[in-house]
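Next comes just one chain, in structure tokens: the form predicted on its own.
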Amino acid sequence: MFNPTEHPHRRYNPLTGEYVLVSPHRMKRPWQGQVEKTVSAQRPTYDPTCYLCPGNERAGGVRNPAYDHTFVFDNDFSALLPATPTVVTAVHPLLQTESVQGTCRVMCFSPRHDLTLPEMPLPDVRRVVDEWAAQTAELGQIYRWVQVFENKGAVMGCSNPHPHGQIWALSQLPNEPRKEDAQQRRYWEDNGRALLLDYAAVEQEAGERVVADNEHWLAVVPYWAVWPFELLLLPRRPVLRLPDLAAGERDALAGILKNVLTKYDNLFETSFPYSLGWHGAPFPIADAAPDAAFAHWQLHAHIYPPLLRSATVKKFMVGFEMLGEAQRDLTAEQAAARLRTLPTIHYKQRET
């Protein structure tokens, strides 16, 4: 008979019309590859040599001014420019150009270089929800993409630990939304109904995947995870962007991200990695159809961690995953049960 624990299969994601290779009996095998060094997790409040603590200079010679709670200011090493010149011709079929015009912004939690975002006070974690949906509202008024994001921890990438996000801001639909618009898109003309907001309730129902919720929101182990630890934020009523949400619901996303974020940080006892996302609906462009075209879009948060066994042991996208599909050892039921059961006091503050 077939087990889902113990034997390998595919599950389809309808978010993006892919699947992804599950092959839970792998946890059993040794490992002897990478591991990575664990950073310490004492960091003073105030860093003098970090260019993104209050009142310090930047890279590109701009000094911060003394901040309070959360800063924003335009990336001074820009991926985006807002006046790119227009592509006039392809050079050929095969060789297609596309220009693009952006904006990217840097977003500082915090003043504290010492607190990532599940150490926050709560009422500065509900500052960085209503700075997101500024940012995505100011944004959106010039660009049809707004990419909200954080990068945290330097297995991730990110070069500097003092807690901050980014927001991307483009002319065009990059890849990942792009392919969600057309899943979503498809789903509602098919069934009349959004995608995400039937699947909030076929994971409310079942409960096995679900991590935790609130009277607004739902935080899953989605389905088709790829990353080990992967969650899926979910809002319960149909929303289109993160400036859409309401007082309360923006104190439960609130609530939820340090309910979720310090599970992770308790799960190895360590200052957990991982890249979130924000995925609304795309902004009209000009002479486009109003946000009632956007009917199928439903708000979300993709949080992908890369830890799978321990504080120093990572999943790896390497080999088949980058050449054939997306593959994962341990299943998305057996992941949200051990996170679901973790505490939500932080670790450090047990531990004083």
Ligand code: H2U
Given for the second form:
Amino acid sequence: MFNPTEHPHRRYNPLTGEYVLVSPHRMKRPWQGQVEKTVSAQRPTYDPTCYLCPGNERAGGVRNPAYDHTFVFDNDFSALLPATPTVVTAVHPLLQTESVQGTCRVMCFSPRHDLTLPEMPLPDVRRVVDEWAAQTAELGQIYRWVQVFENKGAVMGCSNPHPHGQIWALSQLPNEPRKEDAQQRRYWEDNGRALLLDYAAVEQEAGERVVADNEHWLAVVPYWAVWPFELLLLPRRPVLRLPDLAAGERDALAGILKNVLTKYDNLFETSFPYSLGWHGAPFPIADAAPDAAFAHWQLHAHIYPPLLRSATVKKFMVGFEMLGEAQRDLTAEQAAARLRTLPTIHYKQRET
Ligand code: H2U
Ligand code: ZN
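Return the form predicted in complex with the ligand of this protein as a structure block, the form predicted on its own having already been given.
So here's everything in the complex, that chain up top.
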């Protein structure tokens, strides 16, 4: 008899059309590989050498203002540039190039060097939500795709512990949203309903992968999760993009974010690393499709954390993952059950 908590199986990700291999029987295997160092917990509220702290000088010589809440600036080492010439070339069908226009920004979440999103007061997390929405609205006037994200922790290649995220806006749809666009469109055409709205209803009903919920939001370990404690954040009503969120929905978003990120930190009593990012409908460009053409889209956030079984053991995406398909040991249901039981009071606050 097939038992999904014991037998290897594959799960389908309807958002990307890809499969993940689940191998729950491997949870018992010993670990003798790489161990990540835990970083010492206490940082100063202000660090004179930090390029993100208020009043400090950045690379290139620009000085940050004495900001009070959020602060956004153009990335001094931008991966995208606004004024590149538009061209599509193919010297050979196998050697294709297209130009891309874009801009990169860095967003400080708080002037406090020592805080992270889950440790910030709720009204300040709400300000971050507002800034995400404002940046998306502004850059969406110019660019087709606005990628709001946060890379947190040295394990994720983040260069600075000061709480910050990034915004990359560009003229083309990157790979991940392009897959999601096609998959959501197909589901819409086949069913006349939005894929992620149906999915939220299925998860709410099932309950076993729900980690947190409130009036406007649902946080689940998706059925097809790849990363051990991956989360998908879904609004309950149809929402195309971050700027479309009403005041109450933004408050509720700040609440559920603080809730699940606190659970993350409490899981291994460490500042939990992850990449978090928002996917909303692409923006209509020039004379292209109006908003009605994006009815298949539903706003959502992905959170991809690399840690597996402790503050020091991370999941690698190598070998079979690189050459075959993604693989996980812990099931989505087991991960959700662990996260669900964790307290929503941050462990650092509990100690004081
Ligand atoms: P991480 O969040 O991945 O550490 O990236 C921080 C960004 O900050 C990175 O893209 C930029 C880097 O280019 N940066 C500046 O714009 N100015 C600086 O003075 C240092 C870093
Ligand atoms: Zn700082």
